[in-house]
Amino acid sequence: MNREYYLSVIKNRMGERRYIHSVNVAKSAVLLAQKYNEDAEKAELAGILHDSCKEIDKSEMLQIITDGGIILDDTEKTTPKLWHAIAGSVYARDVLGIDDEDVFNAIRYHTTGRANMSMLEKIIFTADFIGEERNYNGVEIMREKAFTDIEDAMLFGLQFTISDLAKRALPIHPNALACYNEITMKKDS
């Protein structure tokens, strides 16, 4: 992987706050991926491109979708903040040329999770939440977790968003339903 190529890559798509946060995650994703065994320069390579389309125009991450052969299901086509892990997925696929599956779906299915995922998949959505720029309320729990038990971690994460997409009478995506219920049930045998 050229790491500096992809770098120079992202900086010219978002904004400095948007690049640290890739950077972080990035480097979070390395650190998680030595933990649970999973190829390190992978884990890296979607950490960095995961947010690739976040500050592009809805358009134009519509185009990319478009062109991508992707069709939105109901959910992601009145959830345009969905939109950027499907276009970012795309991006790195068609534009990019990374010929690499897991990758790809490890930033299509950063925001929401699905059911079986691959550990690349559970690296980037937990690296997503536990970059060193993060500070949200919990952030510190949901750290120790992703080092102790990625799925423990997964749920921390998934009861947060459903809770508050919830609270805010907005659609949830039923991945992440489907993937919440995944580890609840393995948790419940």
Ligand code: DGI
Given for the second form:
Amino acid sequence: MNREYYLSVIKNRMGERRYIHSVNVAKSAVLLAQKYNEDAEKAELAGILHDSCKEIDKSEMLQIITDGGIILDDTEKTTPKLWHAIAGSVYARDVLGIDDEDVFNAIRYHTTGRANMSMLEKIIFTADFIGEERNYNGVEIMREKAFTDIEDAMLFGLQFTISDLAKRALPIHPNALACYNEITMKKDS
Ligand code: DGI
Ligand code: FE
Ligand code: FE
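Form predicted in complex with 2'-deoxyguanosine-5'-diphosphate structure, per the form predicted on its own context:
The complete assembly is shown below, putting the previous chain first.
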């Protein structure tokens, strides 16, 4: 993987804070890949690129999504916060020419999660919550869970995101609920 090249690509597309976040997510993704026997290079690449479209104009995000042949569902249409993940996956595939469906999906579903995620998808979803610069209440618990039981870490993250969205009366994407339900129904209680 041409790390320096992809780092320079994202550096030109975002501010310093977001760049540091991306580098940290990539670092966490490598560590998680080592822990869970996933391809560390793919994890690093997906981590570097996961927010590549976070700071471009909304109209540009929509253009990339349309060019990629992706049709937004109703929740996505009304929730611009979800666009950067979809645009980022198309950007990696169609602009950077990264021909890897798992990397595509890891970027695409990093914000909401979904049911039946691959290990790489789980790693990027989780790495997003535990980068060095993150300092929300509970980040230490999240970091510990990430390296002991990745699904438990995802559940912890989803509980936080879903309750926060519900409190603010924002739409919850069906993929986030499907991810949450899948994990809760697997747990014995
Ligand atoms: O891009 P990051 O800031 O690193 O993190 P992210 O890709 O997880 O984006 C987080 C934002 O997306 C946060 O403001 C909450 C929002 N979000 C995540 N899932 C949903 C959502 N917003 C809505 N309305 N519905 C969701 O299901
Ligand atoms: Fe993101
Ligand atoms: Fe992120």
